[in-house]
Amino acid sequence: MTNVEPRLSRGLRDLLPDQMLARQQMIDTIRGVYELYGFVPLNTPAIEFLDVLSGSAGQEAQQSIFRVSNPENEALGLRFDLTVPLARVIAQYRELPRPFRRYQVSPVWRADKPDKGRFREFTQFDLDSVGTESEIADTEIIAGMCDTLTALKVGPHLVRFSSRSILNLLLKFAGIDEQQSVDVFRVLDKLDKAGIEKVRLELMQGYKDESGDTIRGLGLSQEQVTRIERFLNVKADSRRDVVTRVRDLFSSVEGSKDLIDVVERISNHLYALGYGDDRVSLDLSIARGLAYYTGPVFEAILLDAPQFGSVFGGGRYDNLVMRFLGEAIPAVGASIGVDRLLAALTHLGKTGQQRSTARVLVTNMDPALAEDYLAMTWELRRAGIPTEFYIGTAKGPGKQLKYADQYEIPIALLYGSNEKTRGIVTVKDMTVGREKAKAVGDRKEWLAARPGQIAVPRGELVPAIQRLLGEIEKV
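Next step in my check: the chain by itself in the form predicted alone, please.
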């Protein structure tokens, strides 16, 4: 038989236990914030009909859809985000209460070019409010972004927001045809990553990137691009100052007052809730790449790891459900890129180092005492203490303790005939003298060294372990 080479397709990766534990901790923290806000869970299939996914998010998203097939030969695709399936759910289940405020954590797939912290399969964690036009819903999403990043202890971060409505005013101000809006916004969304020079070239004649690929230009004139740059230069440390300056710039553009008023109200709500300019900025260059956004848009960056780009973003998409129902249903939401954020936090050294769910390892020193070991294991488990009983092939204490060390299990129990006669259990705090424990070769050496080791009465095992875990977790 020919062996199959173990390998993964480009842009995919395995997540080993330490990565999964850090990921699960992150997801649990995010879920806690979303549920604090009263959002409810939803799940949708990974596969949707191709016409459901197509034509909703622009040409770039359209080209990134993974096509799949089923036995019925129906045209299907893997979802590229969680928002389009949500729109389908809203249209399909008309009885859902409105506003429908949901969260969802699920994998999505995009057949685009893998990059640092960017994968073809990745997990998004969304929160959305569907069925309300109130700008308080937008305010709530931005506040939720701030609170989530704070709960995750990501370090310095900034949520930036703007509005597609204001960008539509820019089209009028620069004399750009509305049919070019999606392409213009897509290019502006690259500003942070590509820089103003490349954005300027792509808006006009185009250029060749570092790999030699041709980036086609949009064909705008120098005057149009100059007006876009005047808009991009409307910046200030204060959201109030940005509002004032953009009012001045667009004073001659019809309808600008009402659209700018919406952004100002969101900003004022955020001020009233304590989200100042140090946490949320009004950055008019924010466009977001997906075509379905219609109003306020927002994204978050980590100030200590800006190279990872936006780790949390979204906006208002009032027309997305119209594709299914023929009527506009207002909606707003945001999505956190779990994998990109985890990659950034790993880079910053801010992810947890936990490698096991177990907090206690019961070592297997004497096969004749198997019933005693099982009794201790289930005693601890029934007290709510995650416990593993060692059932590997290593016989001596050294290798079993090394196993606990490899998985960073903080407590190990040693129990032999001597301990049974004395009515005690030897409890090893693995966080003390961890390096010494690795060198222990046999039981005599172990008993002589005793690093971080105590003896507790067998009948007091559970409260003793609970106390020791409490002390370890305080450190």
Given for the second form:
Protein chains: 2
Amino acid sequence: MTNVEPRLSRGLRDLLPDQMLARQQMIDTIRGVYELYGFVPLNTPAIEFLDVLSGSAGQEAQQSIFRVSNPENEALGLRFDLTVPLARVIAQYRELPRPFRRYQVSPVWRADKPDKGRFREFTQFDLDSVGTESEIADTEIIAGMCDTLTALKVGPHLVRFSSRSILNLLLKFAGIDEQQSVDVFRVLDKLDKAGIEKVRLELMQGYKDESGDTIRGLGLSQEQVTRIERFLNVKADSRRDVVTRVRDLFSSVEGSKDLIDVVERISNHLYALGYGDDRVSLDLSIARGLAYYTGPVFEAILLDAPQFGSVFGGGRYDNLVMRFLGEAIPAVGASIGVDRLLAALTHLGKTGQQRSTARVLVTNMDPALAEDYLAMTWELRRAGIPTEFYIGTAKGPGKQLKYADQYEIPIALLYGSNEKTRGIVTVKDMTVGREKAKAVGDRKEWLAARPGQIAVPRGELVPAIQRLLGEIEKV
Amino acid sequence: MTNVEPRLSRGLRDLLPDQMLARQQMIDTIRGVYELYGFVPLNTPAIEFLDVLSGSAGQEAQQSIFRVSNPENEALGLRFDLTVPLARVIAQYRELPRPFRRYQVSPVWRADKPDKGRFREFTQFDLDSVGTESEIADTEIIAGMCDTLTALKVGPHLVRFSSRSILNLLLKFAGIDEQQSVDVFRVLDKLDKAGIEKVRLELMQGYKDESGDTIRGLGLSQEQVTRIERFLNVKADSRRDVVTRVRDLFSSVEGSKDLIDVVERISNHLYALGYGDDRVSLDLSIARGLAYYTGPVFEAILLDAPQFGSVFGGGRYDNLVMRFLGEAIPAVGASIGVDRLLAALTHLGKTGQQRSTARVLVTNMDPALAEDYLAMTWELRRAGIPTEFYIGTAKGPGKQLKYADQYEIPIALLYGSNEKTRGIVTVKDMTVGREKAKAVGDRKEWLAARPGQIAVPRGELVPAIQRLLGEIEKV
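Switch over from the form predicted alone to the form predicted in complex with another copy of the chain, please.
Now the full complex is given, and it begins with the chain already shown.
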């Protein structure tokens, strides 16, 4: 019999315990925020009918669907996002009360070309309010993004928002027809990378790039481009000022008042709730997923890790279930790329650092004392202290303490016949000497104040461990 | 454009918010127990190579694998359990410290014929200790099963355990060869359903059943069957007595002492830790997955819902990674059928009853007061009280209160210009009049003591809600 090689297909990966612990902590925190907001959890199966999945997907998304076959040979695939299943649920269970404010945290699958940090199975955390046109739904999603990032202790962050409606006003203002708009926005999207000079040329007559390739121009007039530039220059430190300026700029455009009013109301709600300009900015240059969104759009960036881009984004989209019901239902939502956010948090050193759930390892020094070890283990567990009793094959304390180090368990108990006679337990602070301890200012002084191991009367084990854990967690 | 029908393929289902809330609460509780035990989380992708999946599966399991195709046309499938991925992980990451005590809670897929309560995607909660022969690992899994069921407040429950080794002793004792053993155990497994008379006949000469079909006998002798029956009669209320009796019975069988010693040690550890005969019984008649397990086996039943069968089961299996490494690694584990356990808990009325996360609905009686509603909503959220502000299309309070009822939100706030002038908020206890309230002994008296709604000074909203929630949760 030949051995099977243990391996995964490309783009797939395992999450080993240290990664999982950080991820679970992060997801639990996000869940906590949205449950406080009264969002309710939903779960849908991984497998959907292909026609359910593919209608709404772009060409690219359709190609990336993993096909699945069942005994009935139906056309099935793995979901590639959580929005399509939500739309199906809304259409399928007409009795669900509306607004339906749900969150779902689940894996999705895309058979894209795998790349560094890009996987074929990844987790999304989505939240959506379905069945409401109220801008308070949008407000609440933005506020929730701020609360989430605060709860995750990511450090300075900024939620930027804008609205597809404002971009529609720009089209009118600059005299650009609907047909040309997709191209114009595509070019504007290059602003950060290419700079205003090249964008200006591409909007008008085109140019030859460094490698000599011709970049065809869109043929806009000088006047049109000037108007676009005036829009791009509507920037200010406060949302209030941005609103005032964009009102001025578009004062001649029909219908501008009502559309800008919506944006202003969201901004004012946020001010009233304590989400100031330092946390939420009105940035008219963002233009997420234009084909998809119909109203406000928003995204969050971590100011200390801008290279990770938007870790959280969303907007209003009102055609969610059109494909199923032939009827528009308003909806607004956001999605967190769990993996990208976790990568950013890890980069910032803001993730949970635990490699194990256990805080105490009871070593197994003498098999004759098994009942004592078990009694200690359960005493600690029953006091709510996560505890592991070493049941591996290593005999001496050396290798067992190495095991505690591998899992970064902070406390180890040593108990042999000597300790038993004296009625004590030797409690070893494993964090002394580990990397983490080096963070302390005066290491020498700190180490001197920490004996590394102490003898604790057997009857006082639980309070002694509670005290020591308190000290360790202060570091 | 034709509408797509919103639907799922057979055997698949959505978990709507009320089901998800109960399930999450259950899973969080189980996770809490095993994290206290120092088990660490693992996650593996849904998609595995077919040769990784199928080698260890029986013929039946192999047929039930959902095939998946990727752009590289590799032979892939969805995992059908969590044990095979664990084995792959152990073989693939040789550097993982051992023992490796992990839990994983994930969906698995089987393309079986769907049936009532039987789905093609379902969730398993698995825990395993890999790389240890210590019977303390087995002890800890049994103790954890008890702690889990206690934490879930399932009411009276019993963990039954036995050992494959004891059954091997039976084979020797009754002079049954290895080849015949599978058939013998298959017949013994019918004991509960068919009764001892038919089992006895089938072990010997066979018989004709009610419909006239011939049930072929295995041809055992009277003496062999007598010996088997003597084994089946080894029953007692205490584990201690079962050990004594089985020792007596098998005293003549070579090697019986050591094998029974292992079982006795597990039993004694459990006694010492407070898991008495009322919670864990030694029941030699259980014979879970004989082809698979190599040592102790265990299962849990809910005494108030025995019809759900074993909700939790496992055992020792030492050939986990043989297929990958050509080497035996000892392991012991258990698996919880999350869906079956949840169904049993629901049947017993022991699941969380919440249909929403929100505890308070701030109704939207007057759009002019939006800022007030938002301020109240955020005050409550910031005090840790899950709160929803009604943002749906219903205008009057009647329909909005109906929405609170649909989600079973216990408290609703009413606040109009009248309340604003008086500086108060009307707080409505929505549980008065709901089904739940009927459980209270003297309903009339109870209702008289509950005004249903109270006027609370605006400035005292948070403490008033905290008080009322406390009262409501006491019911």
